[in-house]
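A single chain, nothing else alongside it, follows as structure tokens in the form predicted alone.
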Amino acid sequence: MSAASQPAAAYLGITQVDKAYGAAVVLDGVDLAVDKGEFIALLGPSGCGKTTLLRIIAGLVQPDGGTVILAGKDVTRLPPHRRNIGVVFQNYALFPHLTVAENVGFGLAVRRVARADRAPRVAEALRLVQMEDYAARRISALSGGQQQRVALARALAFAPSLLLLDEPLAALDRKLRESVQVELRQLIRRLGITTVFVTHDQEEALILADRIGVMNQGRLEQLAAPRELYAKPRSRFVLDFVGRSCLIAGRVVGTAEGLVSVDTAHGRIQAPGSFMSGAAVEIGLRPEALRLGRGSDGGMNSITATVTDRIFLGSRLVMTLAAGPGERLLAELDAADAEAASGETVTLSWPAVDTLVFPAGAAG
């Protein structure tokens, strides 16, 4: 392959990064490639390694193995202050005895920016986060949302090559968090700053990110755009962690024309895929794919189940159903069409192409 035809290197490249504390493996050979200007969310449960990975990128933790490349430069062993990376932590790490402007200017002072040059850069950073009228106020006089903006302004003031956000919205109440999410997304899009964002909140990741990396037990299970991640999870763990889902146990009886046939306690179900006959598998379903009644078109799967609960969500209704011993299904339906009462046995149908299949017990 000629140099001209080779793909461009990632702006941020993480290659085979490992980290362990004693016998506890925190990161296990993580690879991650982020394009310039891209907004990546690292999503996963507590203890999955996402914050450790972020701190390795920032230089606050040294990896046991692997490399970190930023803008074509190996920064794996560089100290944090030589990486030109802005970081916003969950607790904001602001100085309560300093004013808003002094907090924002602190990073510039550490980087030995001349005093005369600091004021305009502080003013511009505060303008970006709509806090220019608060420059003289003490941090203790600000609300949680305002403090979050100051922390972001401080990270932006020195024009970082990369912005790292470690659950910076977690301390905000739900209504304020939703408002700040939209503002943050618009600001980062407008500035075009390459950003890596750590969160355990799947909805936040879906709202903010260009792509989402789902982490589990120190590994990156899948990295994909939000729509692809939701519709085509590569593992049972990703299916279960991102959005609502249902699982049905079964055993493969054959494969033909790109569809695998699975025998379950509720009859035969077909799904895209290829497995060896006799393999134990689990059928995965998204609740919104299910419909009441038997499908009239070809290529449809169907089972019967008993309604156990109904949750009204305005225009939508989430119905909980018992399909067999230990198997619970969720169906998300139009409220106007969901008339089945609790205790009623109904037929549910869905397209075979919307069916997922995973090896049994591969929860990660």
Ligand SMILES: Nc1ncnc2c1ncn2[C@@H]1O[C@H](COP(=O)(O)OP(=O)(O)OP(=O)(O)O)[C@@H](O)[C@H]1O
Given for the second form:
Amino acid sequence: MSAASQPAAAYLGITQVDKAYGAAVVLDGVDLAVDKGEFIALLGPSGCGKTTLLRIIAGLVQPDGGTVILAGKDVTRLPPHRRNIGVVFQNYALFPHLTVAENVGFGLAVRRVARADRAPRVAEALRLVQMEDYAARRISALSGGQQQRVALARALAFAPSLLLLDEPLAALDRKLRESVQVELRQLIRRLGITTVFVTHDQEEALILADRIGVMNQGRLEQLAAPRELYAKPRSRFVLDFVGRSCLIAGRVVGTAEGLVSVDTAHGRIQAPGSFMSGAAVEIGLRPEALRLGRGSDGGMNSITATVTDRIFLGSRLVMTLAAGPGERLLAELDAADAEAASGETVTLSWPAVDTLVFPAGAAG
Ligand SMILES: Nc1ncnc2c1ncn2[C@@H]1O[C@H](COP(=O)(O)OP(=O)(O)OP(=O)(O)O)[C@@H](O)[C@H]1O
Ligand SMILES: [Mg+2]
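Given the form predicted alone, corresponding form predicted together with this ligand:
Okay, now the whole complex, with that chain kicking things off.
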């Protein structure tokens, strides 16, 4: 293969990274390619390996196999202080008995920045996070949000090639968290620093990230832009983990012209895709795809279901419905045209193109 036909090398390239603790496999062949300046969120349930992957990138944990490339250099065997990576952990790991400025300066001292150069860099980092007036304060005299900024300043002070953030907002209350999310995003975008951000809050991932990687049991299930992840989840796990959804069980009767036909307890449903006839599948639906009534135009699926509950969200209304035993549907409708009452049986319809189909029982 000529060099020209090779894809451009990623700024951060993780290839086939494995990690086990004894018999427990924590990371299983993880590949991740991050472009320069990109903001990636890693999302996944507790224990799926997010922190372990971050620690491997930072050099705090050695992988059993695989490589980590940063800015064209194989850093897999380099100690943390030689990787030029800024890290902010969930608990910030600040020294409570030191001042704000001393905490930020500490990271520079560890990296052997000359003493005379430290003070201006500390001041600059504190200015970035708007904490310059607090330089002489002790950490123990700061609020959670202020501590978060100091931890960020410490990670930014040595102009890192990469920023790793492990649930840096987890300790903040909801309101503060929402304002800090936006600030953090703007600051990082302005500085153009390549960032990998771990969270288990999907809303936070959707708000902040250029692309989201969804992890499940030590594997990266999908890496995609938020919109694509939501609209085209590659697995039932991703469908379920990101956003609200519902499922209908069925069996494939055939595939024609890019549409797979699935027989369900509620009639035939069509979806884009291709499956073997006879395959057990699950139809996945996003609540906002559903409409009340039988669609008049072609290419629509429909189903009847009984309204079980209605939740008003201002202009929108979320309706829960029972389709069959154990099959609960969710429809997000315009409140204005959702008159059906609880107990009423209604017809719901949605475009075949907005229908997802997955192999049954492959939730992972
Ligand atoms: N040093 C260790 N020794 C043994 N097991 C470990 C060690 N570190 C992590 N694990 C295990 O590896 C798995 C993944 O841990 P990790 O901290 O990466 O998860 P996580 O996705 O960050 O979870 P959370 O969202 O709860 O922070 C867990 O089952 C954890 O118990
Ligand atoms: Mg973690």
